[in-house]
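What follows is a single chain, given as structure tokens, in the form predicted on its own.
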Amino acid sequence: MYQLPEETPTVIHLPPSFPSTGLGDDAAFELLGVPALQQAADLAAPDALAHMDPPSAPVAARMAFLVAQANQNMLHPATSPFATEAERIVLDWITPYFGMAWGQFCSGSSLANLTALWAAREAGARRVVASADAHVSVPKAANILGLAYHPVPVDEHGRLIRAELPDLADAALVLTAGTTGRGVIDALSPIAAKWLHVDAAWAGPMQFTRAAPRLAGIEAADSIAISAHKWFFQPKGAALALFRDEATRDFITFKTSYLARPNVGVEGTRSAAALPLLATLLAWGQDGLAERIERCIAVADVLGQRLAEDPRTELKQMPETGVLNWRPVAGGVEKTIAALSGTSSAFTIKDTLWVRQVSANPYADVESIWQRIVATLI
């Protein structure tokens, strides 16, 4: 991995034009090498919890740099013979635990949510139904494949209320395991629908942990999304869609000439993502996978109390996936949310700011970030 020299500059000199000569590659990487780690966010820090994105496991950092090296396209296997095979391999892991038949890569839970409703209009859907908090992919998705979109009022937790539900004869219902905003999971009991499409885009993985029966029902979905980039602790551009139906797959596949076969997805060309994956989970194993989870779950949970207990302090709801809302009783939620940078984030809950965390980093320690925050009060 790539270190920091002792010294470092803080500001670097770029030619304001595409220079003629240029560097070389040894000088080029010590010149932008420097800024890209000094003047990055480190998500691995103690106290560090402000958005869903954890570090990437070091197992993983260091194969995706082979990757990037091999620079193997997944459209040709003769190209990714070895790439080819970890994708199975690793889906042949995952899809067994969430009840579903296959499944493929794709560079992003957007994407999974795409090729998910893509697949669900193939089928007959023609609208989508989501809760009102339902990721912005879900509308944007609804958007691009021209089907109506009916968002649903949700409780005062965030959860959907099922009793505001539409007909849903003609309409592909999307319910989310993990919501951006506070982290809740809508109830994912089964319900008849066209198309029933689960966003676990965030709390998908706990289904490798004791929570797992948090996400009970998910098994009865045609389709589930699953960020890797989340709580698989992946690099970036790395997601899972999976199917129920095997037959499912004809309905979003096509045919060229000049492949060796047929496409299958939304995308082209993309990484070989499942390398980074499937040498994590080979280096971790499912408890140690579970391990890290539970204890970014339970960072959470004893912030959550704490929250709870301290009269100078608001929570809007205990965790159920590791996310956070609350704020200062005495006011200032944008001054603390500032004290709080890379610690915090903000989330407007129906015209109210609070703070927000996401306990996605492992490394997370309980008294650095309750010392900040303490610090913020006084």
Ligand SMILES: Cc1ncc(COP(=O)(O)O)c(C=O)c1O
Given for the second form:
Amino acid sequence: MYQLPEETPTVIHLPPSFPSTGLGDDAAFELLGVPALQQAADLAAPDALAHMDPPSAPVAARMAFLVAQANQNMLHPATSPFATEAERIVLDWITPYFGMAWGQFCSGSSLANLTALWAAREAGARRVVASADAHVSVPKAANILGLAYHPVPVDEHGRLIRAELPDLADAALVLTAGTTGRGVIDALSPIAAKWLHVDAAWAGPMQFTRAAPRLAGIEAADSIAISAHKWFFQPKGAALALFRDEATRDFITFKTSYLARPNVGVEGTRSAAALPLLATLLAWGQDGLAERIERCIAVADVLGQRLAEDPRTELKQMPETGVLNWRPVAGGVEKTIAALSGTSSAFTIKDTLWVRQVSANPYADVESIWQRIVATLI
Ligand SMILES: Cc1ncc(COP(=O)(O)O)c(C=O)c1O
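Next up, the form predicted in complex with the named molecule in place of the form predicted on its own?
Below, the chain from earlier opens the complete complex, with every other chain and molecule after it.
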């Protein structure tokens, strides 16, 4: 794994505008390379637990460097014969575990959700229904696709209330497996809708762990979004849109004379993001992937237990997918979040601010994080 340099961050002195004469490769790299990394959060630090941003798998980071050097375009298989094959292999390996028939790489789950809801619209969905805690990419996708959007209230834990669902005969229902704010999994049991999409951007890879029963029912979906740059530990720019029915591919495929093969999905040019993912799956195997995700889940569970038992803190609910929401009983939440910089973020539930911590870091150490939490408590 890349180790961030320990020295005090170097100040980066940049020219005030686009220079007419370049500095040269070495000087530009020296100016930006290490200093820019020094000023990045260390997502692998023992106390890093703030966002849904894991450190990249070391082998993925190495592969990503080669991918950037070769700069293949997945739109043109002639530039990327093996990378094209790698996409197929990764999808062939992953899709069956979700009961899906085919899949498409996307640059993120906002795009995976849009891609899936585009297919839903082509299948006849006229509106999008999702919980009030669905990710912002879901109403955004509805807006882009010209579909009405209907948010459904959530219960006290943040789970979509099924009794509040409208008639779904002409709707794409979006259920979330691991909500962004609370990490909650909506009930995934079968439901009649024009289209069922599961946004499993965060919790999807749990399917390879001992916690897989929490995703029971996901295979009934028409489509699923999964971020590879979350719990598959990939560099940014990698997600999957998976589909149950092979025929849906035609809904989102366009042909044109200048392309050797049809363009599937929203994006045109895409990078060979499958190569770092394939390398990771090979390096770790299912056991290695499961072990890392289970470590993340365990860190959140232990912290959740301590926060629930400590009289100085209030835990909103036990974490379901490694996401914690808690508050100090005394002292301001804003102050606590500021003091826990790098190990916490914020989430508001019904006008009340909570400390949010997301266990995306397999190198996290419970004691380091607990010490930081305790240091903020009165
Ligand atoms: C539940 C959920 N869906 C979708 C997304 C969007 O993913 P991306 O940021 O990769 O576009 C996120 C991002 O955090 C998410 O938490």
